[in-house]
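Only one chain is given next, in structure tokens, and it is the form predicted on its own.
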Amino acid sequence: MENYLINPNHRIAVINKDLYGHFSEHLGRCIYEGLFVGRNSDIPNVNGMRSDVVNALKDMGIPVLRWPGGCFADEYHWKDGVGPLAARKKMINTHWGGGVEDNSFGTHEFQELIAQLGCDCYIAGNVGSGTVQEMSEWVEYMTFPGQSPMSELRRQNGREAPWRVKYFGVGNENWGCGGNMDPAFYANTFKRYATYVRQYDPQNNWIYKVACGPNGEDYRWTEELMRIAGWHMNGLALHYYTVTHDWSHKGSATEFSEAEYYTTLRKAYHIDRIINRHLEIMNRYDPDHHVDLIVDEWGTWYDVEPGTNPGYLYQQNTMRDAVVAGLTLNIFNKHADSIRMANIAQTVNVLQSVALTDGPELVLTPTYYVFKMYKTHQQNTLLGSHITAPQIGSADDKLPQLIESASVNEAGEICATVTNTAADKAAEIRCQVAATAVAQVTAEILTGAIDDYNSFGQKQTVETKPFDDFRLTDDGFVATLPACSVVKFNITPSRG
């Protein structure tokens, strides 16, 4: 039996709700058909936003959404996406599949989506092919409350009041698709562009500036960015994707061996080491922690589903992905004192999405249910916790069988989430809450075979269910966690 210890007296940091953020790019069917169908669609919508997806994301507790990219951001010219629809420019999306981008979903439409979702806004600006003036004018258009050329253009286009822009990314992947820059060149470019991301209304709309950070284990990038531009940024954005094999052969999303399952999980778990090494560098240049780490692209990346456009990155989503999501979110929670925001890629129909659409049909993925289960952690306080667990896996692909985190709300109720990474081995745990008498425990679970998934023909193969395979003890509980499972325990202490 493994020991799980939670210390409610060891309160570490608030888990920012934005750790549970999402990412939407003009890529494949993420925006068009996924989030936006247009006002004239037969699919139920409100002002063009498809209602089933909006309602599902709200129920999941989406806190922040990043847009318009991704690589698309550094070829996106925002003025092409405002004004009368008939006058908007059409373009070829050269990054992603060669489809026609008609710009019918632009700044006003994105802000409408944000309003319907009730979440915060994260805009990615164009550094790769855009100008300082273009970025400056976009910020002015969205956020300036007074009289100016861009605020007047906003009003002409039907919006009187400015929008709130919580986060603004100054470029994206500028080490690659955003311009193939070296770190010193980007660091100085960032300082120049970020200067003109004006704080037009700081009392009501203070914009948090995010710099393009490293690709995975590129520690030199972080070193140079922090050395040259650390005092000019609020956050540094890390990108890390879990690829089972390599970029030329990423593997199937649904057909994989147990060995491939463990390879995927081991690579996902590796993000913890990557985060720690980047934080070591950041803390050396920023000992007072003015700059947060942001993980604004993460998730699994497989070969596309057979018969689909290779540039659309459409993949299915199994219990393997749910376990990746569960263990990753637990890792992010454990870094709540350093990571402010994370954004899984991507929200609908692309990569490790939480929803899939086919015409009027909607499927919620196993990853969706993990996010919905974990939303209890949002704005809770991270607690000190530890679980004993053997290493499990195959050959060189080892990782802990159990990965957990725990948090507490203002009422003293504890949320504990545990992921059992084993493909075929249950785990017995004894949870003890230090110096606390426990009055009640409730739980829910997501579990199944490692390759189970939800399809348009079978939409509920994988979904959360109540979990009762545990018994209460004076200071916690004893439970048996099935193989390949993600479990959430709600622990209520005794009063008085």
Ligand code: AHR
Second form
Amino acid sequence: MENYLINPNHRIAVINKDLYGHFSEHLGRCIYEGLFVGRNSDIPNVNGMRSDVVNALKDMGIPVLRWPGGCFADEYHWKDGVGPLAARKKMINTHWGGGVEDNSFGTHEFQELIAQLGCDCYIAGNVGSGTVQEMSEWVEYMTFPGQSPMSELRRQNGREAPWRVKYFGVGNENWGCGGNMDPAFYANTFKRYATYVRQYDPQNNWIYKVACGPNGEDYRWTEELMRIAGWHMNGLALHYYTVTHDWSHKGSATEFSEAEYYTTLRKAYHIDRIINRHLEIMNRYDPDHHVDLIVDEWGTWYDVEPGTNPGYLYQQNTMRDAVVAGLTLNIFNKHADSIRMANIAQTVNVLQSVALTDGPELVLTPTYYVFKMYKTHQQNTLLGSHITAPQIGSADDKLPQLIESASVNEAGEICATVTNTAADKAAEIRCQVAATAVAQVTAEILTGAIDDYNSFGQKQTVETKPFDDFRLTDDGFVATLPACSVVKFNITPSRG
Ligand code: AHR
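Can you swap the form predicted on its own for the form predicted in complex with the ligand?
Okay, now the whole complex, with that chain kicking things off.
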């Protein structure tokens, strides 16, 4: 029996809802087909946004969406995507599959999507191939309330009021596809570009500036960025993908052995160590914590589904991905005092998506259900908590069998989420809520075989279900968590 302790008196930090953020790029079928079908489509839509996907994302509690890339962001010229549709430039999406990008989804369309989703907006600007002026004018176009050349252009294009831009990313992966810069060069470039990301309406729309952060374990990048440009940024954005083998052979999304399952989970769990090491460096340069860590790309990355365009990064999504999502979100929650936002890659039809589409059909993935279950944590306060657990896995790939986080809302209700990472071993846990009598517990579960997934033929193989394999005790509960599961407990303390 493993012991799970939750201390409701140890309140650590608010879990920013933006830790549950998403990312959408002009890549494969993410924007076109996935989110946007155009007003003339037979697929039900509102102003071109497909209604089934928008409704699913709203139900899941999407808090913030990043756009337009990714590597695409550093090739994107925003003026090509505004104004009359017929006059918009067509370009080649050189980075992703070489298809024609007709720019029919641009700034106005993205802001329409944000409005329909009721979420916040995170724009990634072009540093790699764009100018300071171009970036500066985009910010003016979107956010300036008064009279200026760009706000007038916005009005001519049909939008009177400025939009709220909560986050603005100054470039993307500038160590790679965003210009192959070295850290000192980018740090100085960042300062220059970020200067002209003006706060046009700071009372109503203060823009949070995000610098391109490190690739995984590139600690030198963090060191140099913090040393040279730390005072100019609000957030530093880490990218970390879980790749089972290596970039030339990533492995199949659906056909894998138990050993590969554990390799994937061990690599996903490694993000905790990476985060801690980057935070150690950031804290040295910024002991008062002015700069947050952001993780604006994360998730699993496998070989594309057989027969699909290798440049489109379309992959299926199994219970293995649900466990990756469950354990990663628990890790992010635990860092609520220093991570402000995270964005899984990518929302629809690309990498670890929450939704897959095929024409008018929609499939919600196991990862979707994890996000939906965990939305209770958004804006809750993280609590001190700890679970005992054996190390599990194969000889080379071990990680804790149980990974958890717990939070509390203003009414005092506790949300505890636990992943059982074992492929084939249930876990008995005894949960105690310190110095608290517990009145009621309800629970939900997502579980299945490690390679179970939802297909267009069988959409409901993996779904959240009510969970009742537990019994109440005076100060908590005793539960048996099935193998390969993600479980959420809602714990109501007794009043008085
Ligand atoms: O998410 C796919 C790609 O991964 C993004 O475009 C890029 O930023 C990263 O390398």
